Amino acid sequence: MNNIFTNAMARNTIYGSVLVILLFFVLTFGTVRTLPERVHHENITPQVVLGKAVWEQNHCVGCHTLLGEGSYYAPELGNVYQRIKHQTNETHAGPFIKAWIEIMPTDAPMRRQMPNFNLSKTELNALLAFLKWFSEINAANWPPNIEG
């Protein structure tokens, strides 16, 4: 291989280089513009912050995800809400998911097991506002399906 570096190489550098910054602004746009579409500020009451404080005090991300972002050992939460009503065709998922964490462990064999944090009736109702405002984000479609 010659070690000489031509005008040709030089040119498509530069274009390589002015399609990649021209191609980052493009998507950049994008997203500031539809961004604002986006935001969910409404409804954090007192309560979904509590849920996030709880959320993290237990380390629940190092197990499950929150629209992707998280370990994969556990269910996605981002959009527990809608999974559960779509499998137990209930209109609120509230009651099923507090279950749900109060069981836990089951015990049931050869299953993966959450461990129960022995979460106060404030503390897991925080927990579950916290999940179901985190469920009403307009995620772009993500999960790509209601399994998550």
Partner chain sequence: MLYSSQAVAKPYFIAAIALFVGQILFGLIIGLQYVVGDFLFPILPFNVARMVHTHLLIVWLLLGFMGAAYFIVPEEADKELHSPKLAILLFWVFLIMVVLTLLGYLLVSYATLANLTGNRFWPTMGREYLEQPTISKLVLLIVAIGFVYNIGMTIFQGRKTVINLVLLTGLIGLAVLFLFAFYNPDNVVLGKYYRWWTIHLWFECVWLLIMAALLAFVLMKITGVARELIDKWLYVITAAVLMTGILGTGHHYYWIGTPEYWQWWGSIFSAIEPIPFFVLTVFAFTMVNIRCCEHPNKAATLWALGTAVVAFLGAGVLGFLQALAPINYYTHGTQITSAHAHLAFFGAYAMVVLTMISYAMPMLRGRAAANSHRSQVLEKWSFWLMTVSMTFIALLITTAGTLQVYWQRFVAEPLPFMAVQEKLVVFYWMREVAGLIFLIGLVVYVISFFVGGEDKGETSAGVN
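These numbers come from a predicted model, not from an experiment. We call the rigid core whatever largest set of C-alpha positions still superposes within 1.5 Å between the two forms. Residue numbers count along the first chain shown, from 1. First, how it differs from the form predicted together with its partner chain.
The Cα position of A10 differs by 2 Å or more between these two forms after fitting on the rigid core.
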The other form holds:
Amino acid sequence: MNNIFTNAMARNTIYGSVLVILLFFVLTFGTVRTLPERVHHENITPQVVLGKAVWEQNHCVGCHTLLGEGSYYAPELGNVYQRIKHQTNETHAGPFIKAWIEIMPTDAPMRRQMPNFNLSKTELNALLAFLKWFSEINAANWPPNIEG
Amino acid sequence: MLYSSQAVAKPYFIAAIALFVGQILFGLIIGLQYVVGDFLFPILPFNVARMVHTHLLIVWLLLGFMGAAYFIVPEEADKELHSPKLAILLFWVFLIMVVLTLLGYLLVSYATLANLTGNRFWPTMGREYLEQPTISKLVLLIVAIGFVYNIGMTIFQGRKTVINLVLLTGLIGLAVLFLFAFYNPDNVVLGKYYRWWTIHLWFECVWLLIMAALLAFVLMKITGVARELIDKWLYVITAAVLMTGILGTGHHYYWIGTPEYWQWWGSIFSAIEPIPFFVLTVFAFTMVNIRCCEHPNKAATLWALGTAVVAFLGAGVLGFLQALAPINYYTHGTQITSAHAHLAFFGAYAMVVLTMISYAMPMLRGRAAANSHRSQVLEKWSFWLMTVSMTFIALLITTAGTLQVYWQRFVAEPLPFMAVQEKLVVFYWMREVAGLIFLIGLVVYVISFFVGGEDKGETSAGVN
Amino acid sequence: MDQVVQKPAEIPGYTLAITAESLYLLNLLAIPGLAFLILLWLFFKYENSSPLLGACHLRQTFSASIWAGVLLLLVNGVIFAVGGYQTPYTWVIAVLYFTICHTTLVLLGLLGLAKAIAGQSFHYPLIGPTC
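Switch from the form predicted alone, shown above, to the form predicted together with its partner chain and output its structure.
Complete assembly follows, chain above in first position.
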């Protein structure tokens, strides 16, 4: 077997990865081109951008997931806007989510606790704008149901 | 030890083990917070403890890789390290960055930390695994560049073996791909897309090249098999890693707003992603089967075989279990993902660093080739305690994840997230117990360094 | 370095041993059924007429493949027949059982392949005959 499959042949198999890298770039090009439409880029307002900063600077992803990415300690928030609308039967989820964030923590014994982040009114509204924009992204029909 | 400059690896290894202990302690805290939700709240909220857990994971593995490279490269290049002083300087820079970042996490709120470190000027914080303040990321990048320069110059001026070149490729890839951590566009989906170029291509591509090179080096030393044969296997593993791992990134692009065609490309390439782990396992066992000589360091042999097998279990099997798009539709972002992450990280990376430490540390401490019999017995105990308990952790959270998928995603009338979590409490408790056993294993591991006895001498191995 | 008495590749039956182990793995991983049929054909053709190493790996993988079929298909069928699709615990038991059982069988195959490449014989614990 040593003579059939030489070291030089083994080394040459590595060049096969060039094709894979090229394909990766092509698929990336396609992704970057279609993303503006899929995420409704025109809806990324300055308020949404601020909301994203609030999201990141309070480390929401340390407990929650956003389209399944993050921590698995607390509920998915990519579709939280629809979920709250669904649960409360209201046309806007905003007031409920804002109140929810503001009354944290619950301090219920043994229960998982969410800290109070002392967000200003502007920050809260921005965070909501961000979550609302995010909930409208075309994510290939994920999550499977409203519970995330 | 052939070259005195290899000694710079020692502080790297010691710091790596210390941070490993820290990682496990914080892991136990978050494991407990899964069931006792208000444990340590509000002093140490879950997100902070988890961030410390993953931050320590990454930095101790990086320290381990750097130490391993400083040990291997001079020996393989057949010359002293280009600059041992730079290596020691970078060690302290890195360690200070790690400790300051940790203090920042623990002492002030994350928002304050973001504010203090000027995140608004160049926002990179607040994304999973990339929580470090921008300035910490910059320091990490500088250390990585200085380290690659040091290693690269040594190889450039010395012997260019296949092990050295694969290792260098992995390390350059590590530094270059980290650049994507600094890109955080307003379009979150685009940010998520490129975040995986750092995270996935680290963990499932370039780190694997590093892992393969470390394993090949240790196997060559302890089995005494001819270098040509080791090289051939290493070539095949490198090709397999690159050809499956790069497009395997696609399995992160199913449901984050990226085009649907990723479901096909991601599934196809994920289906073949276990191949490199296959080859690694067969490689490790074949080399031990055809060994020419008996190396006195039995513990290192055990770690080397163990890392191949557990990497196969964690990355190959548990990874494949959820990598196909139709299955991932239900399992994405559940405890099943967490199970895979735990066993894969431990098997592929933690264990390969421990393999390297097990092989190199006796010599770095001035022993001939291996620790005393008593010390090795303890080390082997720690191997089994940690490996078995981590396997149980993975199985328990796979169970929790399967139930989570069923109640939250699969049934006609799904339950809310928290209602499902309450049903899983018993599995989280068992996971915590397995975690405690892991900690015992780790304590035994640390103790094994302080057990004396007579050294094991040199053998005829290590001719290469 | 040259104290190795005999190169593994020169042992009679070396290629057959590797082929048998590869087919066993392919049957579990890539082309179930088809790989087994090829193994079956090899088994009846070469079992009695090939050198020790090849015959041993052939017998081992043939027996282990049959056991793999029983353990994976039959037992999982029984789990679903008894538990039904509608309870979560059937899924938990089936997923765990299949994962653990399949993985163990694959790992044994990897060890067998590593032995075959090294030109040594391998005995599948419990599911392989003595040879």
